[in-house]
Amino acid sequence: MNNQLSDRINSLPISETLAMAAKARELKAQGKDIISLSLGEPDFNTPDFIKEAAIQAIHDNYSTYSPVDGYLDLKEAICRKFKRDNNLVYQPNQVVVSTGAKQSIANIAMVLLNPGDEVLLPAPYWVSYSAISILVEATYKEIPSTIETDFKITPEQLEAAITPKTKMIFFNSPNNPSGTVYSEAEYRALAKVLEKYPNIYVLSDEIYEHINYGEPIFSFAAIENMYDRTITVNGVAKAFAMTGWRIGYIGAPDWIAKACNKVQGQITSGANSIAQRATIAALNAPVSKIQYMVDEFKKRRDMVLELLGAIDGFKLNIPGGAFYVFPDISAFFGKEIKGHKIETADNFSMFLLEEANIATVTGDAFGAPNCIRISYAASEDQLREAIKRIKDALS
């Protein structure tokens, strides 16, 4: 039978992250001893805390569908956790949970954009952000970065890049790829350029706030001409470890929260009862109750940073927030080792993969061709193995 599927499906490209990860699961499956450090995933399990919470709301019976946007109580939470901790003020009717931060933001596309819109995306960028830009029919350009300039966009690069077609603009800070953070007089700089132009609104993407090294967090939402035109997403995978309980949510102008509902309504209505009741208890605990797994990713941070420090031809930045080194790697372009030929960051990526047995992430997946992803989410013990490994094969 012919391929039926739909152009959308055929023009959408697989999760490099996730291809990566299930590449390093079938090799260990065949007995080979792989030390993956591709996926964004805590190593961390969910603190004692919350998941008491979901064992209550289990004794509770919760165990019926809950609102399409969440339970009330839950995003009375939410909107204290965006007064406490963003200096944001949003009312129940502008927040929806959703099922992981990754359907918030295919919401609020499926809700602003139209076949042909454009989305600005500055580079690096997580690898969904243009995947769903894809899906939803619109066309997304890349505002590049170098790791010279911290993985940071410029108002000039910005004020370039505006056609008559933009609608959206994705920022993500701390960054996932770089771990870069963007300061506040940064995104004010940004937002001057976006406040010539009313028709274009903003996806900031919070989902990393917690796990910072001493940089202050600031919400685009914050900058007062813009919070009409911003929509907040974070949810609790990464800072409270809970990936696998799939909770995303979005402070909105309350017009873009109701389409958002609606459109949410049709696909997977509510998201899961007993995941929502846990994370009241994970966003009305203080933030110091998870400081030890960023005090723990610092730590590692430092120690990677120093390691491939030492390997010739890795060019660093200090990332200021989530869990990821980005080192340019450039320098291995054109070389071949060990009967490898290196023209690319994909080439770089699979020479480890087969050489050292390390799993990592080609940086062409975020729109930075000269660069790997490298997730320090993982013990100190497999890091330090890692990039012995990663050494040796390049020796």
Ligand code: GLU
Contents of the next structure:
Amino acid sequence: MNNQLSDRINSLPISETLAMAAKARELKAQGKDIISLSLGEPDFNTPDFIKEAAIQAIHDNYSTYSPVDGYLDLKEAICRKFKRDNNLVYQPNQVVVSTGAKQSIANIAMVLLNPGDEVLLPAPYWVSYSAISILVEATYKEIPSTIETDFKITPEQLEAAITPKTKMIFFNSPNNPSGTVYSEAEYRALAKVLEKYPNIYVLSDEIYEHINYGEPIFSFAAIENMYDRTITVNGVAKAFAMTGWRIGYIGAPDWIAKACNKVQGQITSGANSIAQRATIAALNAPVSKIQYMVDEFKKRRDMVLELLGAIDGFKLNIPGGAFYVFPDISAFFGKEIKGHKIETADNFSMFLLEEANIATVTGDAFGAPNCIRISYAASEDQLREAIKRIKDALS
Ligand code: GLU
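To test you: the structure above is the form predicted on its own. What is the structure of the form predicted in complex with ligand GLU?
And the full complex, kicking off with our chain again.
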């Protein structure tokens, strides 16, 4: 039968992060001893106090539709969180709760982008930014960076990338996949360029804000004249080990929030009611309650950097946040190792899967063709074993 799918879906790439995770699961089911460092997902359990809030919500019969944009007391908790952690003042009518930060981002793309609008993606960027742009028939332009500059773009690069069609730019700090954290001064320098272009909106994805090993992160919307055109995206998946609960949210100008509410009302209704109630407990708790996970991630980051740094051909930066390392492995390009020709990051990632039973994600998926992403959201033993296997496969 002919391909009856829409052009939109035919041109949509699959999510490489989820595809690699699925492949690792499939190989494991076949009995292969795969260590999956592909998915960005905390290996901790959701903290008990959050689980208990969810159980209580079930007993309290939170089993009907919630308001489309989220329960009012959850939106109030989100506003308090924005003030406490980000020095951002949002009112509940500026907040929309969604089925994961991914839906929040898709909502924003749907309500702000027209076909042909241009989106700027400082690379490396998370796989779904480009895919969601394609889905709404916008085009995207990468602003490249390299490991030498800690994967940061400069104001000059930003200025050069802007065209009359530019409608939106995505910032993501701490960054997935590089772990890069932009300082306040760096963000202010980029904002100086954007000041001149009042029609450009900023999507600031801050989902990794608490997985951060230095100063508290700086929120782009905290720049005075950027607040009115910035959408701050966040969620509970990463900081609270709640990936499966699927709760994301935005703080935005009220007309944008209203439009997201409208779109969500037609495609998903409100997010899961029980997960919303649990999120209130998560956001009301002091951030110190999750520090044990952050401390553990930092320990693992340091260990992974040390062990990978000892392998010839792995060029590393020191990621300030998130739970990924993103080595430049282009030194292997043009080589043949154990019968595998390595020409691309994709080849290298497949080589690691086939020869070392280690699942990673190719940098091609993130607009960084010299790199691969390794998630260290895995146990210390698994990480040690994985890096030993990588080393053995390469020797
Ligand atoms: N955000 C995580 C990752 O990059 C989860 C998978 C996904 O949604 O892409 O691995």
